[in-house]
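Below, in structure tokens: the form predicted alone, a single chain.
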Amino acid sequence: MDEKAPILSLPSEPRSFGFFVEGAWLDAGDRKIMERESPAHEVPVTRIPLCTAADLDRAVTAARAAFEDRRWSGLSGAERAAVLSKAAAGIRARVDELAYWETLENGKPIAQSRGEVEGAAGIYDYAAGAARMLHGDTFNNLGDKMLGLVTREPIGVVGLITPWNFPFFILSERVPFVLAAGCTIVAKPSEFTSATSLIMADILADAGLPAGVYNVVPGLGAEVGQAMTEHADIDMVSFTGSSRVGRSAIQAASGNFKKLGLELGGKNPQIVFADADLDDAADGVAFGLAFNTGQCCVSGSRLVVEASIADDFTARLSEKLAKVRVGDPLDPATQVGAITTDAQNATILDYIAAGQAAGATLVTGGASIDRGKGRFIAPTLFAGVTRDMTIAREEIFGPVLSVFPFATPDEAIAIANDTNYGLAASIWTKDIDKAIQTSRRVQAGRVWVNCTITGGPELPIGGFKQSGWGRETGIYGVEEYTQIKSVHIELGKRDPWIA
């Protein structure tokens, strides 16, 4: 982070976009326009068309044609890899542009946006290699007259519904793996943060991706998103968002039995044992809470801390949180930016009020930060929280952390698993036996030991319980977008059925 770098300027006027279908940009025409204001500055920054169900049909038709004529799925893994590698280079060439518009629409700090865009390029590099590694199996144990093959084939047309909290990074955890598998895509980004998904259309086209393979139709979830999950000619939908909307997607997808990949909510524990490096743990827990203003499905929103150090650790953590730099996301020194939407800002403040009304003790934070313009909330820490309180059970999706002391490792596990969710967990201890034993018992798709919210595309991501279905990234993330076919090949002359 270069704290001496200049603060970027706001655009002189909002940037207007069309939408992207079959390799071509289409004008907004008479469609409604979403004029997006920066959540930190309250000035218009982008103008995005709100597409319709008819626009979605057009995009699905293009994606279906591109899939059926095998202009992409018929290429070798090496040829697909070459395009993905060029896309990675294209992302790196436009890091500053992508980060700028990501920050303006989302409100996250520019330093974080740059890091995410650079990380996204690395995901495309990894997926390029995965495209060449994808393979099936052979069965040579069926006797001299039979050979068995198991092939992996692309599932077909994939609909992507991506959220507003990590618009470009989550897109990049999906798109290159879908493409590596040989599928075609119709993407619906959040109407609040569509810019970088649309810019990616140009990057992929410049990298050599055939027309119709990547299509982008921004719009409202109630219209375009719902139509996507119901669409009879979409073979799979990957949805990232709330568990409530995920349930609706499950119901809507039943029409054609389409496959679903779901990354949903979390109420993630950060377990701190007394033998941890407490300074490291306090810094990590603060990061796990405040990263992306807590608007993160893997945010650590429950601190499960050994009782013998609970008071000391809470004090250390409170000191850390008080030093977090909340401010203008265009300032490279800012660590925590703005809350992305008005609705989410109100939701977070309502949960803070509910915690106080329920009798929890406010240790630090607990209020909006007045910067003249924009939506900012101080990182908030509650002690004296019981496991039945609303702030202990529901996903807040904001920088609010509740403290739960424990006496034994068994109690720590019981508290950690006392949730409908199972997305992520962090464990802080210097005892390797304790770390491994705890990681085995925590019900979560991702576990970090002495770290949090980190890693690369090599390992899969996904949730247990009501946190989702399926896995993204890693070789598992390519396989997620394939289906398996068994082929039996009889050798030699057939034994006659009719003599």
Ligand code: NAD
The other form holds:
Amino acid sequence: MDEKAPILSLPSEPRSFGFFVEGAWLDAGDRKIMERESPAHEVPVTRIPLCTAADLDRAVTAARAAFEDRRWSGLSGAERAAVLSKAAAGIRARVDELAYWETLENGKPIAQSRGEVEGAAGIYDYAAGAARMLHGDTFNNLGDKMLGLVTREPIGVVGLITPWNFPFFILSERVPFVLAAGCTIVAKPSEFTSATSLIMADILADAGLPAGVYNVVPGLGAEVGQAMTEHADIDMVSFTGSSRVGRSAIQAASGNFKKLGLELGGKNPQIVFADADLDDAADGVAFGLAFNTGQCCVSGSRLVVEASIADDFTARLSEKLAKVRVGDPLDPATQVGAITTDAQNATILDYIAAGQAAGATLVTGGASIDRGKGRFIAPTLFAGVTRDMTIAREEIFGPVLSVFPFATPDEAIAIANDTNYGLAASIWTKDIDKAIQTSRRVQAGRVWVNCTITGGPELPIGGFKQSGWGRETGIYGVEEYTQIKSVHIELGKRDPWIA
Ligand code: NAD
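Let's compare: the form predicted alone is above, so bring in the form predicted in complex with this ligand.
What follows is the entire complex, opening with the chain shown before.
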């Protein structure tokens, strides 16, 4: 972070986008326009067409044609890798632009947006390698007359539905892997944050991606998203968003039995043992709570802390949280920006009120921060929370943490696993046995030991229980976008059936 860098200025007028199908930009025409206001500044920043189900059909037709004529899937892994590497360079060349529009639409700090965009470029680099590594298997043990091959084939046309919390990063945890596998894409970003998914269309085209392989149809979830999950000519949908909509996607996808990847919500424990480096742990828990204003699927929203240190640790944590720089996301020194949508802001404040009404003790935060304009909420800590309270059970998707003291490791595990979700968990201890034993027993797709919300594209991400189906990123992530074919090859003259 460059704390002396100047605060960026707002755009003089909103940037208008079309939508992208078959390698060409299409004008909004008479479609409704979503005029998006910056959540921090309350000025219009982008104008995005709200596409229709007919627009989606057009994009699916383009993606289907591009898939069937093998203009992309027929290329070698090396050729696909070359495009993905160029896309990585293309992202790096446009970091400032991508980060700026991401911050304006989402409200996250500009330094964070830059980090996410640079990280996204690295994911394309990794996926370029994965395109060349993808392989099947052989069975040479079937006797002299038979050879067995297991081949991986791209699954086909993939629909991507993404949320507003990490618009570009989540897109980039999907697109290069889908492309590495040889599939074609129709993307529907969140209606609140479409700009960077649209800009990516130019970057991919400039990198040499053939027309029709990456199409973007911005629009409302209830219209374009719903039509996408129902669409008979889409082979797989990767949906990232709430468990509520994920559940409805399961029903919608049943029409043509399309495969679904689901990356859903979380209620993630931060388990702190008394033998942890408590300063590190407090810093990490503060980060896990306040990063992206808690609007992270993997946000650490339940502090499960050893009873002997609970009071001391809570006090340390409050001190840390008081120092978090919440403010203008266009200021490079800001650590936490604005709440992305009005509805989310209201939801978080409702949960805070529900915690107080249920008798939980507010330790710090608990209110909006008035900056004249924009929606900001102070990182909030509740003690005295019982496991049946709403704030203990539901995903808040905001900077609100509940504290649960535990007496024994078994109790820590019981509290940590007492949720329908299973996305992520963090463990803080200097005892290697405790760290490994706890990581084995905690029900979560991602476990962090003495760290939180970190990692790279090498390791897969995804959830246990109601946090989702399937995995994204890593070689596992590419494989999700393939299907397996078994090939039996008989050698020489057949043993006759009819004499
Ligand atoms: P959301 O479920 O409201 O929306 C997600 C996407 O689905 C958006 O593009 C939206 O337009 C679309 N959508 C809405 N209704 C739809 C429908 N009926 N059919 C198909 N698509 C529809 O979620 P959100 O508010 O954008 O994001 C917050 C949620 O996302 C949180 O629950 C969070 O935990 C989850 N999330 C999960 C991960 C993960 O990797 N597990 C990552 C980020 C966010």
